[in-house]
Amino acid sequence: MAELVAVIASTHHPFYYRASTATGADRPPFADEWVRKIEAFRATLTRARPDVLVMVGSDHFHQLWLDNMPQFLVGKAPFYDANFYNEEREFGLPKMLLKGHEELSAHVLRAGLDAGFDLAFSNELRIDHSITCPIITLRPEADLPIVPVYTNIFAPPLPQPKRFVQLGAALREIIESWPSDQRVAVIGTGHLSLELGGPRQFGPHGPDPDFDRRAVAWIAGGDIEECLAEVSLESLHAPGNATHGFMDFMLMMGVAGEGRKADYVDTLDLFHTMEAYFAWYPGGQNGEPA
């Protein structure tokens, strides 16, 4: 069967392409310690050896909008073009072409289904900066076949973050399950603290630090029924308006599983945001067997 060598989950900046490639009097000062932040959280994927990589994120209204918004949805696509174009003028962000595991989709599909997810799926995905910006970050090389599985953090109605855990634990099952001999990693990325074109948007941090320390100690130890004890849709409305990205790090710590703690964790305060880098390895450190 196909072995789970990593789970990694991060947020996910789109200035860093932009902050990190920048020179002269247009590199922004802090540039340089996040870059040395990304390259040691690279290092955790890196050493993990992985064959293929299943992409957790959630499209920023780019293909998906009100007129059809699944709640989950499975790329099978064996290939994905990538960025849009805000994305390009606004971010910097590099047009890429990523390649798809169409076995690997399949399966997720049809086992997902089975284990009562009813599952949307695409053909013809077109992903953006949240499954790009942790191809940058993590595989600058893109050489990694993807599996991508969006989440709905912006259209309500939203699935309660419980399910976004049953899901994240439903998944490692799935990619255990596999008939494969393949190394798969899960790499998700969301939300701390966020707020976006509200009043708090461009504070010296996250709109709500408070939050902030919380969750990374929820996702650091690994304490899902804590979290899930106290994040709901209705509270995630008060750390900023688009918070509910959070979610996505409850999936992943859903298939981290409860109780385990994180192998890797990282933080660094922007000027809006709180960025975190966290890594699981199932099989021991290395994604050798323990």
The other form holds:
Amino acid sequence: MAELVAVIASTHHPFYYRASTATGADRPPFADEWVRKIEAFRATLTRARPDVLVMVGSDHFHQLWLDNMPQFLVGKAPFYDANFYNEEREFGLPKMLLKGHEELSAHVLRAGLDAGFDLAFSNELRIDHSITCPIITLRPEADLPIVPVYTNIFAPPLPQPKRFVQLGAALREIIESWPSDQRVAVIGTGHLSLELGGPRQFGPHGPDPDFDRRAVAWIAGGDIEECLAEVSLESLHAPGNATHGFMDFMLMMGVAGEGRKADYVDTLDLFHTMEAYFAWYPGGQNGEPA
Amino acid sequence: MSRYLLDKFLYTVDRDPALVERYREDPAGTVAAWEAEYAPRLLNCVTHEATTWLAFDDTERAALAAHDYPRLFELGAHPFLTLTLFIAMFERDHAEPLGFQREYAERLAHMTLPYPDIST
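Could you give the coordinates for the form predicted together with the partner chain, as opposed to the form predicted on its own above?
Below is the whole assembly, all chains and molecules, this chain first.
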């Protein structure tokens, strides 16, 4: 069976690409520290030596629209074009082309449907910065095939937080039941407290540093039950109007497992958001067998 | 009232560079032309399979025609769509990095929780 060699969760900050590549007067003062942290985080994936990446993210009204909105969608295509005109315009993100892994996509869809998740699918999916940001930070070579998994954290009505955790746990079982000798990493990105298009946006820190501290502790400690007890679709409005993206972190906690402490935790307090980086090695420290 | 149609306007204009510029330069004219030409388009269907019942109310049309993004927030337009499109139109007019984004927050400072419902 396939081996789940790393579970990696982080924020996705679309400004990283531009900040990290800027030079001279254009380079922001926080860029060097940010790059150091990202390079250390990148090593957590590299040392697990994955063959294929399952990428959990959320389309930001790019391809998926309100006339036909899936809650959970799995891409099944040989290739994925990436990044959209408005991401190039606002964030300077490059156009990309990523390879797909259709066999694992098909397995995730079949096994997910059989496990009670009515997953939507797409055979022609253009992916956005929720998936390309972690490719840029964690695997800039963009050389590994991917299976995109999109969640709706954006267009209410949304699935309940518990459903994200359940899907994460199911994804792990599905990957570990895949008859293959491939080494699989699951990478998911979301947000801590975040405000977009509201009065608390683009402040000197994230909109709710107290929520961010508690959220980092839940993720780092694998405290799924405590997190579920405190987080609801209603409560997530309070830390910031885009904080429902935290549910993608909850999905990743589901992949890692209840009570499973993260093997790697780092944060960076930036303007606008708290960045956070986590890795788990299900098979043992540093991606080597326990 | 149609939050959905407000969002459809913001979404379809934001993804089209020519429409972004047209809306920046001539907001009222663009809103009128968009409502006649683009509002009925079912995005994944051929043109003649048009939707027959979508229309703005006067409040929505006026907010869009005035570039009044605080009013769009109050009306429950999706904040991400509004922010993205207005950055595309007006960030260029501010010398400071994030100057427009901070002004945007200031102009919404009167809004308190709970924010207007954005569900469609």
